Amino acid sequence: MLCFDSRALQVVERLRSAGFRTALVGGCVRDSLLSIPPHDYDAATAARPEQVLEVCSDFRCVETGLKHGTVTVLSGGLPVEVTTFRKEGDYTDHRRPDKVTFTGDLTEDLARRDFTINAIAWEPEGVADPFGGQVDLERRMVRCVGNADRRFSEDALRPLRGLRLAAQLDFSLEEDTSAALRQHIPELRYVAWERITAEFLRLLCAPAAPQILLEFPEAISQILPEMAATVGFDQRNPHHCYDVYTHSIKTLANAPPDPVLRLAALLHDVGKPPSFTLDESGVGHFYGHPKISAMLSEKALGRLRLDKATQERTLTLIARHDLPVEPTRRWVGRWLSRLGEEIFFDLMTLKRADGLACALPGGEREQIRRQAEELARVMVAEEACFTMKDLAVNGRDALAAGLRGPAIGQALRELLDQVAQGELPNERDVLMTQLDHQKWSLD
């Protein structure tokens, strides 16, 4: 039995009671058929936008896109996007139809949709499924409504949306749909980066992302051209059994579905092809590749229009992913202090994922990493000093000791490093003495 939020059903019933055929459509119906609780609700109706506003006047309504027939009705705080049954003209800008014609026919409205599993409608009388979406759900398949080439040419974001949907549901792509999708991937250039990034991050964090990314490397290279050189790049190294691109995807598969960790996993070795050298034995090396990876990734993340905090966190992980680990309080304290607690543990997670994607996963390096991570958790639980706010002295103390200007920050950072590494106790008298010594050394 299909299960929908009663607040969404209220909107459907209100329009139907006013004499307008209305159905829930799209993802909410698809997810309910898959026994997944819907999060977003869309409804299609024979009512024109102005009629929706009139009938639903006691709800809060937002005129989302009246030109295209859409009104968002808020029912008990739940947004329900209500769109008039419509047919669409050509998409000359690869983004939106040039012309929309309202219709009274639900089937005509479903015919304009992207994939069959999104072209299923629910009414109290039953399910309307003119394009076989329920069969495709059973087959676990993403298939275009009608002609696949036409569907993808209409909206240049649809190829990426199709990949995201397949990765999200762990579905395969129907043969004609897959072939047309590959042909239209270059048209992503017509799409705003904000729209691409939203779909791309959902794809990266989807359950079946690794399979889709391995099957469609051209899509990733279209979005991140920096990745193109990694596809099929033989590492010629006994520690690696995969080419650089496959290793990157395997690393992503071992990382939690967090956008920053998945981005860092995907891009951490993007600097390997330009740093590749062969030694006399024919073994490949990638000296300095973390720095090059960070430089290339900075361009890629900027193109994706990601916020500054996300970019900085991701770039730090990429730049430090090859950092040698020591399971000592000195090493752990130093890097907890320099990176901060969150990024330190993210780095440990990325290093684990990276190691599992190598020819010989685990081993001594993984054991050392695990020991360092366990030690870090112990030190955090002990409330050891890793941040400036935890230091027993501050800027006022440095001023009182006679330090001035940039010397204050430099002195406090040096003290924090020493305390975090266990070289000094976090005691005010001891640290004030050190500040006094630093003042004389600067003089």
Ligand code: ATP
The other form holds:
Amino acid sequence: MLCFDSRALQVVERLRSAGFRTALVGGCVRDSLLSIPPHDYDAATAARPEQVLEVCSDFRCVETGLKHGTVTVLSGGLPVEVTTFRKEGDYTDHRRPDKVTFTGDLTEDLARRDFTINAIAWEPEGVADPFGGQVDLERRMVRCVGNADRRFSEDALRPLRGLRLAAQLDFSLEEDTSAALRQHIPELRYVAWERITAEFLRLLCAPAAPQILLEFPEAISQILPEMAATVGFDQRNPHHCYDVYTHSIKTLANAPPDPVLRLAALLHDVGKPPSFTLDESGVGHFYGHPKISAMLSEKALGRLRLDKATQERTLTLIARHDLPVEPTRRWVGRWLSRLGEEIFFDLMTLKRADGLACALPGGEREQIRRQAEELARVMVAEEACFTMKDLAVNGRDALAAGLRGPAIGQALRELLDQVAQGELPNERDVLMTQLDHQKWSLD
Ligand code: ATP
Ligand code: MG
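Next up, the form predicted in complex with this ligand, please; the one we just looked at was the form predicted on its own.
Let us now look at the entire complex, which starts with that chain.
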């Protein structure tokens, strides 16, 4: 029994009662057949966009892409993307069809869709499934509608969509689809970074991401060329039983499905190949690699057009992933203050994920991490001071103490470090005396 949001059904009903054939299509039908609650709704209709606007005039409508036939109808707050049945012309730029033509035929509309499991339509009379999407759902398989080679060459984003979909549903890729997908990965270069990044982050956070990433390293190297050198890179070190790429994916698998943590896990060792050295006994080392990883990742994340905050959080985790942990109030205070609460706990999570992806269990390190996390939780609950705004003195006090210009920020940061590490109490009198000393030491 398929289950759809009644607000989406209302839109379908409205168009049908005005005499236009209308069906729910795409992800909502696929997910519903898999008993997954749909997260967005697409409808396909024989009505032209202006007819959709007219018939749905008592709903709020947004003209999302009139030329391509799409109107977003807001039904009780739920957006339903209503698109006129359409056929697509040739694709000459690997991005979009040269022209789209409206059609009255549902099957023609389903034929332009990417994968069989996305080309199933639902109407109250029943399901239309001309390309065998339901059989593929049962076989847990992602398969192109029609000739895979042609479908991927039309739209260069489709290979990545295919990987994302397989990772999201834990499906495998049908043989021809998989072979053609591999062939067309280089054409991702024709696609705008914003579209790549949206699919890529969803892929990284999907439940079966590790399997897909291990199977298609060339796709990751196409998006993040910095990763290419990690594939198959033998670490020659007893702590590691995997090559750098496999270790990175295993780390990702151990990290929660959060974009920052998964990106940091994927990229944390990207600086290993360029920092590799062998000692006289033939053991591999990677001195200073976290810094190189952060440098390489900065370029990669900039290319992905991620917002600044996401880039900075990810880069901090990468740069600090090898920071030795000490289970003391002094150490925890220092790093809570330097990193902030959220990144502090994310760093512990990344280090745990990294540790679990190595040859040796590292039980002792895990115990230290747990103690540090517990201490951090206690200190956060105690409302201990580890941010500038918690400090008992501020910029005005530093000015009053006679400090000027950059010396103010520097003095306050030093005080915060000392307070956070428990070396000074967070008391105004004590800190004012320290500021006075600073003034004299500068003079
Ligand atoms: P989800 O919403 O979970 O991302 P979805 O399959 O609904 O999955 P959408 O991006 O919402 O994905 O697209 C809706 C439908 O439009 C798809 O199911 C598919 O039928 C069609 N579609 C989307 N993008 C493409 C594409 N690049 N090529 C062909 N068909 C596509
Ligand atoms: Mg969708």
